[in-house]
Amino acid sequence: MSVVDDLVSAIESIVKGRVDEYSVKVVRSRSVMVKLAKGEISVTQSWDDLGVGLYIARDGKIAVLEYETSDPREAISRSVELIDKLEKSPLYAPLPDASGEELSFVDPRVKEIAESGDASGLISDLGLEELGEVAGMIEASYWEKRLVTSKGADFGEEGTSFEGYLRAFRGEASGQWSWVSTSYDVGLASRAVEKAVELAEECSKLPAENPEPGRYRVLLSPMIAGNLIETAARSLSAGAVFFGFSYFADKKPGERVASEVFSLRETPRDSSLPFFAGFDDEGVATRDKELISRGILKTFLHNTKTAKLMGAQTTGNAGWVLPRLFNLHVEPGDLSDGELFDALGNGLYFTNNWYTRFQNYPQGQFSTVTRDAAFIVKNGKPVACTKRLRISDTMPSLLSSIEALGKGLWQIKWWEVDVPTRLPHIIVSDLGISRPSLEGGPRL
């Protein structure tokens, strides 16, 4: 028996009799991570983990154990008492009957780098060596799962990610691109390299110029476009719904929330990517489904708990308490590579943003602040590069700004995008730019 399954078999019998329901969730994993700074190796880092998280329920209150120790069973025998000192919940509802599926996908390479730790061949892999002054990170992970629940859920998974990003530079420019997979695709990961030295040279050769504020034709690069489109998944959650963070709450299925060339879907089902999933945590299926068709508002992301305060079905998304995302697809248009300067004509290419924040939930109104290479299109040729421009907007107008996609897609995970997510360039009609004067700032 392995560790995994002896604690969910200790667990079960911890807690059998003393509540009315319960679902246990063990994943034990292992990881490698290189981080590199100024073209040198600054730490490579690995972990050995062991999550316990358990569910319970009674008469209609919850609560939510979560342990990363030794051995959690003496402090759990404990806390399920914690059951006792609480009230009903609005939010509660009966665990559902199980109906998952086993979905595991294992790269023997990755899970062999996870597990020794040994990191050595990710950089020559990659021929980071020659690339100069980069920064960057690059992770493998294996981990092991097995879901139990007292209505008949016992289901066990296992997985890999290969993931990473890098931060090339050249002078005074910079570029960015990441990667993430579930297999030791040097080749995806070395495009994503490519990609970021590329942005980084272009930038480098054209002359700086700074646009005026105001609202421009704008192409986002996947990295940006990764970070902003995951605001709207988010904001798909019914428990963003509940919590007052979605700019969807006043819409509902079937009305229109973006433009019509724009399709999001939801992929747990698609092992490629490392948020798969065949079960969520209540040990309902997953499936692929779409959230926005065509402009549409298709569903919001369901657990039981929160498709009954909505009177909808559970979308196989449980999060324990609410719900959760898996991997996300954006259905890819039809420019090519080659088009998309072309398909702009006149306008701003941004290639990577940070720090997204909300001025206004409900509403969407946010802005967000462009980093590494950005470029002034003209006549569908880069012309100039720029730097600290902002995006300030609201989400409901990009969407529905969204006039055209790229057919090429990317699969992109970083610091800013959370979930896995595989999309193609995007362009956007009509988006409002800002930026203070920049008297005696750094050349940088």
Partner chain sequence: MVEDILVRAVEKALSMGASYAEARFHSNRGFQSYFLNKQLIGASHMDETGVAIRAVVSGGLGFSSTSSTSWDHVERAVERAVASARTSSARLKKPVVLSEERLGRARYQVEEKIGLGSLSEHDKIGMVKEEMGSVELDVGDVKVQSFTLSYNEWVEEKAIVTSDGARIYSKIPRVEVFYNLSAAHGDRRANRWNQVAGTGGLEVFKESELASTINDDVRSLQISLAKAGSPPRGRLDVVLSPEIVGLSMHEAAGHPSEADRVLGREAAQAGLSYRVELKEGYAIGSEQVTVIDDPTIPGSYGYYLFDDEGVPARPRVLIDKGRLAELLHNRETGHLYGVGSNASARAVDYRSEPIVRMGNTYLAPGDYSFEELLEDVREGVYIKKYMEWNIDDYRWIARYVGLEAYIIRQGELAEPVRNVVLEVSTKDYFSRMDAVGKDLTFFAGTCGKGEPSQPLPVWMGGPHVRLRGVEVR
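The structure above corresponds to the form predicted together with its partner chain; please provide the structure of the form predicted alone.
Partners and other molecules omitted; one chain follows.
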């Protein structure tokens, strides 16, 4: 019996008969991460993590316990005794009968790297030795998960993840790109590396120019679009609606929330991206689903609790208490890479961002600061590179102003894009731009 199986059985034996309902999830992950500087490995770190999650309910009272420890059994036993001290939860709904299925994908090469901690071959495999001043991170992970519930779920899955980002420097210019996959896809990673270098080199050859604050046509790279579209998906969680953090709260399925050229799907069944799953935390089967189809809202994301509150059905997105996201997919458009600048015409091309903040969640009012290569485009050609700028607008306005999308899809995940997302470049016809309070800042 594995460590995961042994711990699940031990926890189940503690709670069975002492609560009305329970869901036990144990995830073990082994990872190796390398940090790069000047094309060489500067730091290597390895982890062997064991995460334990427990949902228990009795007499309408619920408790969620999470631990990262090798043996949480004593703490769990004490916690079960305390549930009577809680108030009945307005979010309580009975756990559903099990309907999920197991969905696993393991790449042997990624698993080998993650378990051995030996990442020495990554530099040569990706051809980083000849790239000069580059920095970044590469991570390989292998995980195994098991879920058991009092309503008959007993599922196990395992998977791998190969992800990273690279930042290239050419003088004062820089470019960055990321990748993510469940397989050791050297071609995918190399394509991202080449894109980062290409952006830095192109920016370094152009004069500097600072556009005036105003409203512009903007081409958003998948790096920035991934960050902003993820906020839209999170805002479609019924939990965000319930707690007042959704700019879709006043919308209903069937209403228009975006441009007719924009479609967004959630794809937990896509095992090429690492947040895949065949079951959620309630043991319900996941399914790929349209969230926004040609600008029309199709569904909010539910577990049984939010579904009960809102008179809906679970969508197989249960976290312990509120719905969660799996993988995301934005449908591509019809513009080739060579046609993107021509379609933009006159405007700005932003390739990366950070510090996305919401000033007003119900209105979707946000700002984010650009970083790395940012281009001024005139008559379909980049003519200058600009310093950091701030995008300041609302997400409903941005989604409604999407004019066109590229054909090429990129698989993105890094600090600013937490959910693995497959998406193209996106042209927005009208976006508010200002200058950040600090235009300089460190080269990070």
